[in-house]
Amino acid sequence: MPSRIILKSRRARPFYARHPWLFAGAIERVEGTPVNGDEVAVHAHDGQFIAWGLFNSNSQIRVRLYSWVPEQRLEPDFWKSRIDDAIRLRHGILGLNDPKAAYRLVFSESDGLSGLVVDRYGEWLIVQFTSLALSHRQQIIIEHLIELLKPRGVYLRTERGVGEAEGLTLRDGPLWGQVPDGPVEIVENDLAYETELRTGQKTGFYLDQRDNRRAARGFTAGRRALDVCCYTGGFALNLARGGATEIVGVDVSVAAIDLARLNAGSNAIGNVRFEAADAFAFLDRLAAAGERFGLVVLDPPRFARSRRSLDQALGGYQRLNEMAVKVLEPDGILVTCSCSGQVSREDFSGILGLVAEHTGRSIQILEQRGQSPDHPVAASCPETNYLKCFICRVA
């Protein structure tokens, strides 16, 4: 019989509501001796069954919950059915099955598979395990993905900090099939991009910004544009397609800038210039030189990885947005983003209020956007609603 996890009194409600993370502090006792990765039954203080989950004594998320049906155990067919459901959303509902498309196939908690991310880049699959327990079920998962999707290769990418948090020892490398021997071409919004799947940021490309890049096009015509933290040119090339007169892109990564230049050339876009530099220093230099732009995109990396770093992150976002406003022309457009899950939409709009106060410029939020729908938000897990993209007019 599986071990039982008994919750403290009055701690069960979030889990009846299907939140998938059971932290150690909510547990009153463990009945049995579960080994890390074992299936366990979670019960309320009064003994009522709540869910089946996977146990990990190394993690503050002591149990990840997956099934709330007593008869639905976490057997191989369960994992296969969850993967089937995730793929049905992307292919059957969202229509993301073009041979050269790149998109997220499995988004962890949002697809009921807490601890698993799968991205597809044309013929290649990139997999991330962020839970020890699901990594123990790697063979079932990978074999099913291969059977369904027939990729040329499956490659494992790891995420910083996960190994320590989960007691998980994994290294980047091939899991099955061939390994791409260089950048892989994908097509998004009628633009071709070379993506480095083995060493690029995230799993190679910021797939969650797909629809926001297209939305930014509609505000670009006739404007000189600046793309800050441009990575390999995702926003910049969309701005060019939208009719920008000139685009300047900056990123601290030399390798990313090299790919951005390659992507501009392969799309025959000649009115874009990329430079490798620190974003803050670059904005300072532009302001000092009196440079002005009709549109600025800010898409920085995650500033807050935990609640402890939230105040510092909010200060960083405020400073970056104030610097961007200083180089915006009157009636300029600011496309500002935060991928820090610890930063709420209220936090982010509050930052813009402080920016308006400190710069003396009026800021109107025209659109509040989030991640593309292949990164769905689970209603029972608000932490999955992590990406903020505000399109603003700065008077």
Contents of the next structure:
Amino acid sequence: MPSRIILKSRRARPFYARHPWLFAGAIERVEGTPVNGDEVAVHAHDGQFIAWGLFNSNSQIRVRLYSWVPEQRLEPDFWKSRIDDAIRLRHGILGLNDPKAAYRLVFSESDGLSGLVVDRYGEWLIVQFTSLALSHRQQIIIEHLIELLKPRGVYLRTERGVGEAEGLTLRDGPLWGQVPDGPVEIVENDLAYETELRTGQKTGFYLDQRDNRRAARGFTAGRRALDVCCYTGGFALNLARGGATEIVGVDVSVAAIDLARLNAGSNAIGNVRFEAADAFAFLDRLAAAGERFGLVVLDPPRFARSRRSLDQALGGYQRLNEMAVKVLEPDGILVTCSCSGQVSREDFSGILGLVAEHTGRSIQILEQRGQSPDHPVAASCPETNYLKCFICRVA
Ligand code: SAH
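Alternate state requested, the form predicted in complex with S-adenosyl-L-homocysteine (SAH) (shown: the form predicted on its own):
The next block holds the full complex; its first chain is the one shown before.
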């Protein structure tokens, strides 16, 4: 018999509503002696069954919930069918199945698989475990992925902080098959990119910005463009395709800039220049030199990692956006992003309001975009709605 988790009274509502994270503070008692990674049944205070989940005493998320159907236990077939569901979205509905395509196959809570991320880069799969309990089910998950996708190799990447959060000790390395021995070429929006799957940021590429890069193209014809935090050139190369007269890209990572230059060359794009520098210092220099642009992309890293750091993060976004507005020509286009889940859409448009006030420029938000649909937002887990990409006119 699986152990039972009994919730405190009046704490069950979010879990009936299918939120997958049960924090320790909502638990009244544990009936049984579950070992970390075990399947447990979660019950309301009055004894009613709510869901099946996986237990981890190391984690603040004491139980991750996966199944709300009493008969649907967390057996191997359950995990396989969840993976099948995730793949049906990408292949059947979104049509993301070209041999060199790169996309997220499984996105954790967004796919009802809290703690598992799988990205596909052509013939390669990159897997991340952010939950101890799912990492215990690694074999069944990997075997099923191999059977369905027939990759050349499956490689494990780990995320910073997961060890402490979950008591999970994993190291990057091959899980199955071959290991890519250099950069892997992918194609996105008709552009080719070399990606470093073993050493690059995230799992090699910022897959969640695919559709925003494409959308930015539509605003760029005839404009001089600046791509701030350009990584390996994702936005910059799309801006070139969209008809920008000249593009400058900047990123603090030298490795990323090296790849950005390589990518510009292999796509025969000559009117782009990349520089390795700090974004704030670089924008200061541009402003001081009187340089102006018709379009600026801002895609900084996550400034807020927790609720506590939110105020500081909002200040950082405000400062960066003000600096960008200062180098924008009248009627310029600002493509401004925030990948901090802690920063809501309202917070973000509020920041743009402050930027307008401080710079004396009026800002109109033309498009309020999110992450590409291979990173779906789970209606039951608002935290999955993390990426904001606002395309604005700055008068
Ligand atoms: N726009 C990119 C993704 C950007 S992710 C794309 O489409 O692929 C955020 C980037 O910000 C990372 O490449 C990181 O190296 C860079 N970064 C982090 N801190 C920075 C800083 N202070 N100045 C410039 N770049 C920075």
